[in-house]
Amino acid sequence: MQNPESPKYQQQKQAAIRAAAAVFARKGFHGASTTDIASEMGIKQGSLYYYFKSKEEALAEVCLYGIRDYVQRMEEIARDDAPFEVRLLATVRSHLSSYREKNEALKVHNDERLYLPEIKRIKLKQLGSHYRELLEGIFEQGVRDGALREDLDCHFAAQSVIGICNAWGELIVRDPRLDVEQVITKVNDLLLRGLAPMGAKA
């Protein structure tokens, strides 16, 4: 019997959490079985239960790694005195970089998730209503500090940020070749600047 505190386990778990991450992005959860998840380790199936007692187990595994890094970065971010538009960089930066490190968990968090008993989204859910409200006090800051105009409904820019990061972040998954720094620069500008010309009325 494997001891779960131990370094050596704890890297076979987030090595098992990676295969049925990976398993989960390519046949969905309906499509994957523990068996697929065991082939992906190169393991025997018997073995996957010292990481994992089903495979509703292992997907809600995959999406808590999924969402749990990339809320602290934002916990990071919102803790800066930074400006406004440095924070928002970072912000783009952080969300979809970590669609290319930890790019299949995150997309299966993305789609799957519904899949998993309520009790065990509740957690889920929290870390991403956490990421958002950290996302609206961004956004709130810069309005205090003139940065943003008066009137921004704060809740629909922070839900607009993180729903264009997301729709990218699929692309990044299933592009490879695409330049993940070039989509930062290009999303950030997009925030920023808006489509009008420079100087437009609105």
Given for the second form:
Protein chains: 4
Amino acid sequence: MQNPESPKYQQQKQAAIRAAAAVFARKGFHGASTTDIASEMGIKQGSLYYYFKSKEEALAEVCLYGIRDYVQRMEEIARDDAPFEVRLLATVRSHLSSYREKNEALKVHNDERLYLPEIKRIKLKQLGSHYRELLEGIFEQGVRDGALREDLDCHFAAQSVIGICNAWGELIVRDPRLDVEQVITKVNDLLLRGLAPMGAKA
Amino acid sequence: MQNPESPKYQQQKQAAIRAAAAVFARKGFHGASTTDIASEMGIKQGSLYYYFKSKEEALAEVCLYGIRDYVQRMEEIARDDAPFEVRLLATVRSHLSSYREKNEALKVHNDERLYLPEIKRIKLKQLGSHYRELLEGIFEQGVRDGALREDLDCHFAAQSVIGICNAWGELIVRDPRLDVEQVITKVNDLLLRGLAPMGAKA
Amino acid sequence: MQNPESPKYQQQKQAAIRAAAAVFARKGFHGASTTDIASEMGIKQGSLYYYFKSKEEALAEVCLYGIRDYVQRMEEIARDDAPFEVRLLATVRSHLSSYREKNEALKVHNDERLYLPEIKRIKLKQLGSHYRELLEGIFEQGVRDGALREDLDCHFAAQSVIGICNAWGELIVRDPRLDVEQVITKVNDLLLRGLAPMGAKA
Amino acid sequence: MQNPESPKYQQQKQAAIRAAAAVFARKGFHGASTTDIASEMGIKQGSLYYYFKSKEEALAEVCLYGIRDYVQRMEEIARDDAPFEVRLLATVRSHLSSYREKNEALKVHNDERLYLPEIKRIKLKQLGSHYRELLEGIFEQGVRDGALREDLDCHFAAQSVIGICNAWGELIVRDPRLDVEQVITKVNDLLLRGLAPMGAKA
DNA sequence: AATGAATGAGAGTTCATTCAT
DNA sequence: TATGAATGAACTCTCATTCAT
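Okay, that's the form predicted alone, but what's the structure of the form predicted together with another copy of the chain?
Everything in the complex follows now, all chains and molecules, and the chain you saw is the first one.
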């Protein structure tokens, strides 16, 4: 809207995005009202429109906010030259701790982004694809290094990692008592070694 | 509401549930209107109330419908006395083919059931817990049989299986070209053996 | 909306259009609220949307209603093979009595139609142009017959007739005590003979 | 509000009135927003209230501005001792060139003044009546001088002149290519001599 | 002299729900 | 068994207005 440099404005806008994320995560996009969001951040409903042009735009901004540094962290992991096991663990940790540490924006991105019109989803799609490609690259490297099976379907593997992390992410969000670090370890272990005992036949 | 035994009524009621499932899956509970549901089944909006007392009840019935025979199939699998590998595969197959074969009700159960008031969710919770417990039982049996690692956290494992199946289920629903049988095989394999090559150190 | 054949629906829709016309005439399009319109026709605000998709559509329908038989009457006058003086009088009479007899829709058309988006104004434009062309045709015939000056600018004349009639129309609407028949006579006379005495030099 | 004498203030106030006139003319009183007006004059919305106590007051000032020197010019014409034909032409010219030369305030006065509360319209009414009376006086003088028909209804004539001028005024505002001087001539001629050929019977 | 920020009232619109028929 | 008609509450969004700075 106005002077987007004003620090006060920037700060409030951030608060608005976080409030929207919290409410969307709790009630879903259509189930959440702008009154909910406004009162979550302690202003009146009409004032919300000082920060968002529309409820839909609020969703767009939350989704972007949710996925942005999630992708960025993956870029760092991909850039890093560590062995596969380290990078997988980093990936799982980054993904799962997003759900606990930061806020609910990632969950909102996963669950509600489809309610955005195609055109507002382009950027999100790019980021999502980018994430998956980076992850696939890590898997391909893992195959070359012998850290993964030769016949691995890297696309399938990447989707599965994302899927299982999102599933546990939801559980983490819903149950605040869950020990995230422990979940991270177990997910990582499951992904690497599966459930069967070592040396079991295929 | 009268004559709820009449076969015509039963038949239309089923159609109503399926229509609601389709629409809820597509637009979410709050995003779907009763007009959407009615027109999906080819009747007028007001007529819906002949089959559902309220929109919320429609959701409840869809969720129940979605999870009921999903649980039932799990009961059959659990009752069966097959080796663990067979039962895991059966579980994954049952779960994933639900998404393709039957209808969208399971997805609706997963994504929208939280919008039901606590009281209408009791039955669903029971069924869900029952499912998880059956699955955990299968895992425990697998541990005893030596088909799974001794130190396996069976609760974690069950949740993970459910999570990864739901994740792939969403992908299956969204992309009709996916080869479900292939996904089943790969998911099953990933769960059993993980991504690392055989004989890799822990 | 629904079965547009239902006589009840048609009847109520007419009432809605007339109510909207009255309110728009009184308060202008932007100054009128849908609550005003609804209460003018004795229903609740939300129910208005059973008859109009939007307030804007209500305006469109009022305008169309206002101009439609106004044009139609002009077509009859144009078709008729009467001498010019008769047809001019008929035109003025038709135009001015519209304002008194029928309703406020013509005034709304004149004053508010510009608030419609271009696309909803096409039909109105056609009708308006048609009206003016018919009137110009009458003037051209009058020139040929010698009832009008040879050098008359028929386009100018038509616009002027329309303009002066609309101006008196507004006065008629605003002041119910005005004797319309007398106004008709005087306007007709002014148009034909002007203000100057007979035989005055140009 | 302080220092209303400061020349800068006076200048900006004039700009505000002109901006409001332009916007009201384009969108109507209710259709125009204070943001529109502010941005038309290049300031921010809140700053408008430095010049107007309220939007309604802005309308009042625009109307007054629009009609004031319109009346004043009429006073000059009335004071002048010219023959009737000269004064009529001067009247028409003054009225129509207002629409082109000055600004949109006169149109706003004509179309929107009724949205002012009775009390704020008193002054306008006085001015309008004064104008009409002056014009009627001119007509009465014309009758006495033999420049007009003996039986002329001067009130009717004055209203008609005003009406036809306003009608053409709207056309002038809407179509910038119209040759105003030509319209003036033709309107004047129509008023004086009517449409019929010289010497036609009544 | 002007603005950024906020507000509260009211707008148009949608929609779950009811009910006579 | 189904529908047309209506309703009232909730919702998103706009906007005139205020005021500290």
